[in-house]
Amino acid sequence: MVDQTKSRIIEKNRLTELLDKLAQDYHLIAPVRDNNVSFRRVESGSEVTLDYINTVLSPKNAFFPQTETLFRFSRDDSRGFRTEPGAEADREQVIFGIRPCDARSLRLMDMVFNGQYKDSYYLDRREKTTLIGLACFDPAETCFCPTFGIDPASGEDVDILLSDIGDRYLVEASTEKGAALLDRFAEFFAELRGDEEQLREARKAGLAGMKKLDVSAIADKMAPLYEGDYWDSIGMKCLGCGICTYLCPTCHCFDIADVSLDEGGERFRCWDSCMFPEFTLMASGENPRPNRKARVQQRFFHKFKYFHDRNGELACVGCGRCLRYCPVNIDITQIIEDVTSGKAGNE
């Protein structure tokens, strides 16, 4: 049911004008079409495309950059060395057009970076961000987000949700932050006409056929498979390229390194992948995950058991990126079905 007090409409021909204004007042990150569609900083609404199913990379880079400086250090005659923090988010940002699956992934990332150990770099960006979501009425065949309780037309994990209903968007604020933004840019929005609910429900009817797997007991069913040989054939097939982890909106492994610069240097962190052999390689030469079978096994145990045991959630949002772009067609949905049906235990 549309909440009349928190909902507006925006005519499609006014959207670019709104985005222009947002780009003036915020760092605006939105989907842009080059060879593929990707989220990046834009200066005007004319750069933005909404004609896409999902981007190759999720916008998690806006919170957890692929490479970021943690701090810099330099020689200081009086103290030996002095340090300077890396740049904090200097301005509030708006992410426009994020899909519900990617918005849910941020809730899972919060469990990592806002858990027992607080990551100030991530949390600073998260606090200064407003999420404007875009309902997903035409998912790809590889999408299976309902498996994880995600409604592709829901604004549950965003501040504002836009739903395409023909000549206009239904605009719904889900949080106080979202309502405040609607009030701030009120001149771009109009009152509801009264038929928005029916138009949205008509579009949602096409989502009824989306793949939805039963994962209610998958964490328990994973445990007996640890010593089994189900992962042998998958490990043989895997190339170890790591594309599944780099495209995944919930993967968060990183490496930290120091680099020398003139009379000092900097410490930075960058994305890493549990699919790389060096990820667990120790200085002694010992590697507890010495082959692709062990690394593939770790990836799926982390998503469907370890993360669940730690946080009560599964570390997947059904975006389908790993399924869509894996060069050897390793199918995460088939693995889920094998585990939940018991087939994996019979290999």
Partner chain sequence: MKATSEEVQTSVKKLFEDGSIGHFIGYETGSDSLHVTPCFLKSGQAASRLVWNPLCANNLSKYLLDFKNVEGKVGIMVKGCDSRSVVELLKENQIDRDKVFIVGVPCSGIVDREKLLEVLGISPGEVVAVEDDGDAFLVTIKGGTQRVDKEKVLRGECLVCKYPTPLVYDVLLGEAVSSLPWVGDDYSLIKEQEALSSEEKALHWNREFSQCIRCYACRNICPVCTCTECIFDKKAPRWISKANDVSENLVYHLVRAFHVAGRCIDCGECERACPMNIPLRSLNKKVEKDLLELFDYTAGIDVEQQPPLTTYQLGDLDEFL
The other form holds:
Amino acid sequence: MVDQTKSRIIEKNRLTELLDKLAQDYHLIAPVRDNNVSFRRVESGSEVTLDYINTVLSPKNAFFPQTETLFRFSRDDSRGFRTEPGAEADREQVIFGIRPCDARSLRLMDMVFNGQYKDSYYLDRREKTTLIGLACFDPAETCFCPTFGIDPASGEDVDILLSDIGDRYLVEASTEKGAALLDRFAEFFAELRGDEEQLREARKAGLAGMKKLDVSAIADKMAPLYEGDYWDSIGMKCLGCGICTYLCPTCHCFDIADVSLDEGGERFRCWDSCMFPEFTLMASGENPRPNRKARVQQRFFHKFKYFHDRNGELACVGCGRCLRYCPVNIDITQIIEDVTSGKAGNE
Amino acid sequence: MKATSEEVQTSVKKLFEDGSIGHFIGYETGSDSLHVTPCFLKSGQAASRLVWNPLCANNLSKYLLDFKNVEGKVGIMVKGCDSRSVVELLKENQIDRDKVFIVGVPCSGIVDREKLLEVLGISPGEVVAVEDDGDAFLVTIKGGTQRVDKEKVLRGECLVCKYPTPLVYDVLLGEAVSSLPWVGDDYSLIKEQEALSSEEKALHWNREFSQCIRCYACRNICPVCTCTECIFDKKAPRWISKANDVSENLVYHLVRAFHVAGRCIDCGECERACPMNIPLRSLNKKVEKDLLELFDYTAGIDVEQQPPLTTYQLGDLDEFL
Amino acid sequence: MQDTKEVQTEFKPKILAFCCNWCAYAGADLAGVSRFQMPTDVRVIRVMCSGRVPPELIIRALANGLDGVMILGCHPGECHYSEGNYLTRRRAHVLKRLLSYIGIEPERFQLRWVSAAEGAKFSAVVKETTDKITALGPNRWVDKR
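Please supply the coordinates for the form predicted together with the partner chain, as a counterpart to the form predicted alone shown previously.
Let us now look at the entire complex, which starts with that chain.
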């Protein structure tokens, strides 16, 4: 139901103007079309594209950058070291156009970075971010977010949700942060005309045939597959590249390393991937996950069992990126079906 | 006559039956009808899974490295380009010719999925099948069949392919294709790039390399990247930082292009694998062009030919005085 | 505009020279002993043969912020190990063209033949390279975060 008091509309032709305004006051991160569509920092509304199903890279970069400086160090006069903090998020940022699946992934990331150990770098950015979501009415064939209880037309995990209803967007604030932003830019938004609910329902028709798998018992069904040869053929096929993990909105593994040049240097954190052999390589030369099969297996066990055991949720949002961009077409939905149907153990 | 999926299935079945092979690497239908995926067989029973159609882009020869130590022969399906990477693997003694059984299929071009969907203005789910039909593809869509000119929807490497028929094989299915009508000057795009100023080139490649996420898909999919430990994975000395910035990405892409110099056969797998759509073939093609011009060398043609950068001639061009 | 000009006149390039132990390194020595005048922007690394310098090192050096890199080796036919310089010559042809393709000017990577007796040539090469690279300005590929 559209909440009449908190909802507004914006005419399509005023959107660019709004984005221009947002870019002045915030770090605006929005989908940009280059070789591909990805979230980027933009300076003006005209750079933004809205003609996309989903971006290639998920917006996790905005909270958990591929490479970020934790601190810099240099020698001081007394032969010791002095350190200074790395760049912090100096301004509030707005992520425009995030899809509901990606927005959900942030909730999962929070479990990691805001769990027992608080990650100040991530949390600082998270706190300073307002999410403006874009409801999804034309999902791709590879999308299966309903599997994880995500409604692609809902604003559950964003601050403001925009729904494209033809000549205008329905704008709904679902948090106080979102409502505050709507107030601040009130000049762009108008009162509802009354037919919005109806128009949105009509658009939802496109979501009817979406893939929805039953994953209710998947964590339990994964356990016996730790041994056995189900993963052999998948490991055989896998090339061991990092596409699936780097594009995944929920994959969050990282590495920390130092670079030192001359008299100083920095410590940085960067994405790492369980698909790479060095991920588990020990100093002795021993590698507990010595082959592609072991690594592929780990990826799915982490998503559908270990993360669930620890946090009570599955580490997948059904965005379909790993499936769409895998060069050898490893199909995560097929794996889910194999596991849940029991086919995986009986081959 | 073109080879069909049925033909592939029957001959593979026969190869298993008469004991010629113990394993087979081919293609099967993937997650939807616009995708195929590599398929590994241990017996002829499952041969009916095999397919051969204009979507079979993967260069399967990379997988031969995983079968080095298995019992018996491994059968593999190769297109023209794939056979050239097999030649390179043989040249470098990466695989034993006696241990592979090569099923060659002449290829008249592979579909670029993205281009096809754009030209037809449809979504992937609507496609039922894609077939080869001379200078066009017959695309079966829900509710009809459409003819699409090949030149509009072929993969980049297929537009300049000079070897559509495998150069090395034990059995060839279907009729050999001697040349493809659309292939012209394969270096026209490279020459355009070369003509730019240094500033323009740097700007262009800076933009391209800044998009790289270093997933290493281009390396891992490359059939001639065969090192057991890649220089980029070495811990000591560390040749490349794990940090992602333009100069590290530059190191990665230049070193990669150089390491496959004289071995790259332009199967286009690196570019196909790249999720960020970086025009990687452009770098490889440039090196390929130089090797041809400087040393009259083309990779993947002749197993006996000496790789160009491991040899020299006294009379080589000397522009360094 | 004024600012850029100022920067350009102040620009001192960083240049690296990989010198073969058997020729150019001795040539550099001779240049020094003979008191030939030359710019001081070149840092020398001694290697056992010009063939010992793989393209990775050149690329790494350029990405690390060097404005130019030279390999100085024995004249063709004079390699201490018979053929190292011939192999380097082939690689250099390809590398130079590849670097130029992505916008690194060909002047930034030089392969030159300098024998142990050519102290004068060593200083001339150093001077020429320094001048060329100074004119080109800083290596625009260095873009550390």
